[in-house]
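A single chain comes next, written as structure tokens; it is the form predicted alone.
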Amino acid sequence: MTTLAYFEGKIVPIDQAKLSIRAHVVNYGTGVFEGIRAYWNADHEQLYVFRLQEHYQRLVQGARVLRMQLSLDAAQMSDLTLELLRREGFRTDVYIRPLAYKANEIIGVRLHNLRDEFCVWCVPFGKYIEKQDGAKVCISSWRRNDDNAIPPRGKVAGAYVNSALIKTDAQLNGFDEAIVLNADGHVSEGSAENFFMVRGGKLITPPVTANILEGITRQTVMLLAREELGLETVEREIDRTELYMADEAFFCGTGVEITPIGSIDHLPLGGGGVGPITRRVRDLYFGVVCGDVEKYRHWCAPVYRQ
């Protein structure tokens, strides 16, 4: 259970971490957030936060786009997050939600001359998509927001209305998730996760110029695939009909982790379940994030001092 939050410069009971309905971020979506996971390793008696610094570095970059002047840097944000987790005492997998936001209680849409604040809270968390044996996916009728409109390469709070429209439309039509195209009609990503497909033994994923989030899990998958599995990743534009011809496909992201795609628009991929390459990537990924692969232990920040 969540009991604490870092809010307005100190750790307080979660019930005291409240924003006014007049807050700028509430009315205009003027915030940038992160999603970070921590994994409980019972054998190590340790809670590992995966790629903590990298997440906060991305948050700082996103804050710059929103013309924020934050009082904390990525290292300081990382330290206070570890302290918050220690005080919570979690012994389970946890999702961490930091948010930098415009805090002024005013009417008037702008980014400059406003007060910037930062908060963090954490919650025990399981699977983002429950169906792990092959998600049913559609191609969304909604398009991904463009970099010249609301930049998707950082996690801008207001931009996630686009993701909500995509996700709700998919689920109300009987699917688990959706793939969204960009304004050019090429594959961008899922509603809130990056996308990979497998064709001819290679991983293929849209480039960062396809209006995607510059995913930390995405980068992790490409590195592990190359270094540990000997798999090449090709970053290029993907046409819609290529999806139907894929041997395998999966979503990746902090929330979704590695989620296999079983079908797209009711067309099964491969055997319609977890493909062999997807399985290898997923198994390796979970070994790494849980701190069981010594080579990549530096990515896992331990919460509890031993």
Ligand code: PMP
Second form
Amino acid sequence: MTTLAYFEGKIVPIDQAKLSIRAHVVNYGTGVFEGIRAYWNADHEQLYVFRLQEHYQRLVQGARVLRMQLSLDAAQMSDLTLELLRREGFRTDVYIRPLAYKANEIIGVRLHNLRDEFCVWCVPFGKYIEKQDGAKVCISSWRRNDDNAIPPRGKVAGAYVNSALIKTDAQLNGFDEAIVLNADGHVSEGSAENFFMVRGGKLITPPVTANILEGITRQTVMLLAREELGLETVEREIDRTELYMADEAFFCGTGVEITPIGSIDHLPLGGGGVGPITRRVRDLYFGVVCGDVEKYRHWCAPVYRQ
Ligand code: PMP
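If the structure you just shared is the form predicted alone, then what does the corresponding form predicted together with the ligand look like?
Expanding to the full complex; the earlier chain stays at the top.
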């Protein structure tokens, strides 16, 4: 249960962390947020936050696009997040939600000359997509928002209306998730996760110029695949019909972790179920995020003193 939040410069009881209906971010979506996970390792009696600094570096970069002037840097945000988690005393897996936002209580759409604030709260969290043995995925009838409209490179709050349209359309049609295409018809990503496929033993993922979020899990997967599995990832445009010919595919992201895709537009992939490369990537990923792999322990920030 959430009991605390960092809000307007201090840690307060969660009930006191409230924004006005007049706040700029509430009306115009002028905020950037993050989604970070912390994993409880029972053997180590430790809560590890995965790639904490990298998440805050991305938040700070997104805030720059929204012309924010934040009083905290990524290191300070990381420190106070660890402090918040310590005070919450969680001994379970946790999701961390920071938000940098335009706080003024005014009418007027713009980005400049506004007051920028930062807040963060945390909540115990399980799976984001329930179906872990092969999600049923469709191609969305919606298109991904373009970099020249609302940049997907930053986690801009208002841009997630696009993600919500994609996710709801998929679920109301009986699917677990959707893959969304760019306006030019090439694959971008999932509603709130990056996409990989396996063809001919190679990992393939859309490039950072495909209107994707530059995912931290995506980068983690590419590194682990290269270092630990000897698999290079090809970053290139992907056509829609290539998806139907993939041997395996999976989504990745902080929330979805590694979620295998079982079918796309009702066409089963490979042998159906979880493919062998996806399984190896997933096993490796879970070992690393839980702090069980010494070599990658530097990615796991311990919450409690050792
Ligand atoms: N794409 C989108 C649109 C997302 O919202 C997310 C979740 N943050 C991702 C990809 C995955 O990014 P990450 O691995 O950094 O969580």
